[in-house]
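First, one chain by itself in structure tokens, the form predicted on its own.
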Amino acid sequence: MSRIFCIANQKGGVGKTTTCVNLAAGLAKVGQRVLLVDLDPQGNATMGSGVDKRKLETNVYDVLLESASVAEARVRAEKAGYDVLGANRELAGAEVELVGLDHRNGRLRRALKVAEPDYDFVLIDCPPSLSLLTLNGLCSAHGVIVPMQCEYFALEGLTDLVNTIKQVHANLNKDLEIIGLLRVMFDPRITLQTQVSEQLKAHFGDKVFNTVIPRNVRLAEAPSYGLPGVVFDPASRGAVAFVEFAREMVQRLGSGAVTT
């Protein structure tokens, strides 16, 4: 059975789009077969793992108004060594066709649930707002992993984040639970970020992932060229840490054979 994880924080610009794409790439690069699901109508993921979002035929939005399955509508990004399930504009159309139908809610659940043996991790990439997309995809998700900022505002919007999650375990999704927090964007020279990080492992004990992703360029630059930064340059400080990561989430969950 796969692994269905959600990247999610509530505030905008922590790095949910750069930390999907690159665990995505780092499991592939471990010998774990991924999907990644783009349910943000910007299409980033899309773009960053080499798929031009212009040219899909089939996406998210056809297999959440189920008129294709996930099997129609993914896509290989070949150089990442994933699978992608695409998003573009339509998807901004998809929260108004979803309001008057039937489980609205648990569409991508249903959709990933006959797609499930072909994969040992799915990641969805979800937008940075409570809405209808991101229910989709915390109603789908065994667990939910927290990229985040070691800074004062981080963690304000930490504690929204949890409280949605508590809502939705309590009300539609038993399964979820926070599989972790990620730091990343981290500057060990910046005083503040490690006093934020010192109170989120006492805080969080072990729901605080070991690996640390600290501020490097060469991710920042991936995008720009449709890939992730694993990719892009596998031996910057950034793609270096997004492999250990995703080692250390095989190795936690138990999830098979880790290729070196």
Ligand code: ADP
Given for the second form:
Amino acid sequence: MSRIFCIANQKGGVGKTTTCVNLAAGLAKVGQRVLLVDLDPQGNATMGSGVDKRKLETNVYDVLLESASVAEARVRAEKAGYDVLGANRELAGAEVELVGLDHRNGRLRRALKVAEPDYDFVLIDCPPSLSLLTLNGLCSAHGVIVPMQCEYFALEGLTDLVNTIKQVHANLNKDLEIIGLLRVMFDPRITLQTQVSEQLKAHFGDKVFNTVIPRNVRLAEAPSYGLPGVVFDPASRGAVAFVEFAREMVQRLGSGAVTT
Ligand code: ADP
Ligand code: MG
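What's the form predicted together with adenosine-5'-diphosphate like, now that we've got the form predicted on its own?
Let's see the whole complex now, leading with the same chain.
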């Protein structure tokens, strides 16, 4: 059975897409079969995986509207090492179109059920909102990975997300839980970040992943080359940390052997 995770945080620019793309590449590197689902109309995860969002014939929009299956709409991100169910601006329209349709929260879930046997991990990159698209992601998933920067308002911002996850758990998806909080763009020289990091550990305990993703410019440069940082510069500190995070995920879940 595959494990389906949303990368979510209702704030923009916190590192969701970078986490999604690099965790996908890291998992592929340690021998896992991965599907990345881009649920953000900006299509950054699609482009960052090396798939041109402007050239997609079918994408996640067609899957949500049930005019294509996952198998028909996915493409292979050859260099990145995983499959992509891509997104582009068309997806912004889905938000409105879904409102009038049956099972509007559960459409991605139904579509993924069919494709699940092909993958060990499905990672869903969510938009920076608690919209119908994000709800489709949360209804499909076994868990949520929350990337966060160790800044002053970080904990405050978490409350809304935690409440939404609780509501989805109670009403729509009994499987859903927070898998963990991932500290990203971390700079240990900044005292405040170290303090917030400690607060997170005190408050959330082992829900905070051991791996910490450093602030590393190579991760920020990689998307302009159409590659995850893990592939673009495997020796960079950011890439090494994401592969370490991939191993931590596999070990936590006990889902099969890590091959390299
Ligand atoms: P989100 O998807 O939450 O909006 P992104 O992953 O797009 O966030 O990240 C926001 C910006 O921060 C991007 O320009 C990205 O390249 C940069 N970034 C993300 N993680 C790191 C990191 N660990 N080190 C340096 N830059 C990063
Ligand atoms: Mg994003």
